[in-house]
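The chain below stands alone and is given as structure tokens, in the form predicted alone.
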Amino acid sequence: MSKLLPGAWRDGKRYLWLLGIAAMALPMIGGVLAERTGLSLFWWFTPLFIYLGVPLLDALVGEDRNNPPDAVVPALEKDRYYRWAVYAAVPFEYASLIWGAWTAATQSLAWWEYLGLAISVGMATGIAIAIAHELGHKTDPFEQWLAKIALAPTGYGHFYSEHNRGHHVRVATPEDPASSRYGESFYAFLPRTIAGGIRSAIAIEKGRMARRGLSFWSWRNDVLNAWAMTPVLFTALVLAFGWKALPFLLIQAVYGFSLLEVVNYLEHYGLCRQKLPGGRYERCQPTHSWNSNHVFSNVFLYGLERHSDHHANPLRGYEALRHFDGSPQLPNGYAGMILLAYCPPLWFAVMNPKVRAHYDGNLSLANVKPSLRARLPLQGAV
């Protein structure tokens, strides 16, 4: 039962948050289907239980708009069980990746067996970021080291900094490299995003180290710091298991940093916030980044599709995020619009409508691919 909290209002999801843990295990727990079973398929378990399984679940299980009441937040915050389950995740992470780098250097596995095996434990680091984005959100010194942690088995460290000092700052705008474009499709998106997160990260910390009178090179260069400590991490395990364990680390972490791009990709598609008379940007509000109260996969990621609230107020913990009826919404959890975002022209079918609706065909409004802005009328449909 959940804990009741001040106003006879209780968490239906308390205890539901811990899925984020099992998250972290899925590969484990395929390496020991594919164990008991013989059979190849379970070492491919992870992404045929996120991608097949998560979207079944959340068209099952459905939706949750209910919000907790303003009253309950500040006792909701101050619970230290909602920060545990968060905690919990990271050792399970690292659990999995030590286990898979053991797996992949000793046992002998045939080639689609150690891609499966590569593939699911980069699933799962890949969702690990987000837990690394909810801690990195925190102003705990222990929670920012343990987000840097967290990254660290993808080598997405510079996320750290860029997520927050530079994609909150710039969200839903052309200048944004993790804000995707109207028209853009995920593998154009991929690459500007990846080039861009990494040039946003190091200018920022550039300036922030200049700002101290610190050098570029100091340690406190919160990219540099994150950064160094997946080199440590992937010799450590080389060290331990031996040199076929390397591919494999190579492979987890390509695979799951650009899960965390394809979440990028469907979070802000082609919305776009206004510029205001003195030339800045209007303040970032819930209809700046699309949402999803699907049960699931929001449990499974720590809240992370109540996007809408999230980049509102950034700051407010996982638990206490609020849908608003104003925020566009996605049709499927993350999962399913992973997919979607897979295939471009399903991409594009599903999703250019609902760009158009929000801005009722007014799409000098969007946050539109160059190429294409330059043909679309000042008002209209594409």
Contents of the next structure:
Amino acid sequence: MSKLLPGAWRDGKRYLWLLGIAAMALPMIGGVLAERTGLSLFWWFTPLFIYLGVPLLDALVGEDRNNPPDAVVPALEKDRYYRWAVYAAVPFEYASLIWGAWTAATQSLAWWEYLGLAISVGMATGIAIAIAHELGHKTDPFEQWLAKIALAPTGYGHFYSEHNRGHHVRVATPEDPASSRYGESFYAFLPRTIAGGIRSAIAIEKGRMARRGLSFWSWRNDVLNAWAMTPVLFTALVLAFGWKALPFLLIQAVYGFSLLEVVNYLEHYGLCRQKLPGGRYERCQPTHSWNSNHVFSNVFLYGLERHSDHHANPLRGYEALRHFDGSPQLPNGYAGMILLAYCPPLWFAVMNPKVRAHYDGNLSLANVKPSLRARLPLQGAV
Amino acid sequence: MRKWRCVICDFEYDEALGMPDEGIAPGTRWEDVPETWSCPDCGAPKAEFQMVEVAPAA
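Can you now output the form predicted in complex with its partner chain? The one shown was the form predicted alone.
Time for the whole complex; same chain goes first.
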């Protein structure tokens, strides 16, 4: 409970983390602004704020490379405040979803307003996958359930299982559907990661259930019990507000999980772990994830952008994640990088030189798109 | 010799095989695996996360 941590160090971001909760409320803020001003544009408030405001704020506020000193980390990780700052975001995610479904079904919106509402709520439920991510890494059953609840609006319940037991195991290898390859555009990556993630999650749970002597159809199957929440939730909202809520629910879900996938795209682009003589991959190091220390988008995403430390130390709480000098750095926060990813020629122009520089020009060490690998001059290859 | 399974990702540590890549010789008992060692697949620390015993001593 105490704010005082050992030594003189104080967490400068302590209260800023609450902005993660505000992010969940953005669609409702947009709705109020649209109502008050009569301007339709405000139905698009959330994407406008995230895609224009956040990259600008990231550029203006800049980076924070400060790390909590090792001595305070145990106290920092025990401080329940940081956990409650995450839990509190989930009710706001649901408030936005329920308010959005009600608005879509009962208010007479023009189609572009309806679409703006669905995209706005999809951004909130998509960002909520970062919340589910923070919760799903913990071993506390309450946090694990809350993670699945936070995933239900996007229908991405399998993320809970696939992320920890699939993605973290295979990250930055050609086998991982959620690690993007050098030369692969976001639009080529998107169907590969969606299909690959679902396939992987089902295979993981099949194996887990079999090892425990249970049927795949057991309620303990973490893919099935998480998925089951989505139809229950959507049916309840349609019954409560009417059929006009259904397109809204589907659009926000697809947009929400696509937002997660574009973030996956930029987290490990081109980076690769090397195989050890025994055939296993080397351990995941901070150099196997792109990192970003941009303050503003980091507080919005519970430190997710300090991704290098996260993959090397996946159980570390967001408040204790560190910057590593050796880890490759993204030139902007995730919001700005998403815009680049949506435009592949720009993405390649910015990121391909960074991947080449990271491997000193030796692309045989990178995770390269197979069709490109055959044609690459693998300079310096041993 | 026993096997231990990571509760997070289901990686199995087999005492018979050890982890020669990481300097843990074949035959190293679970108790003798360093406390600083973590799951090589998902990074779950040994100290913080109990591995599930999958096969008792034969």
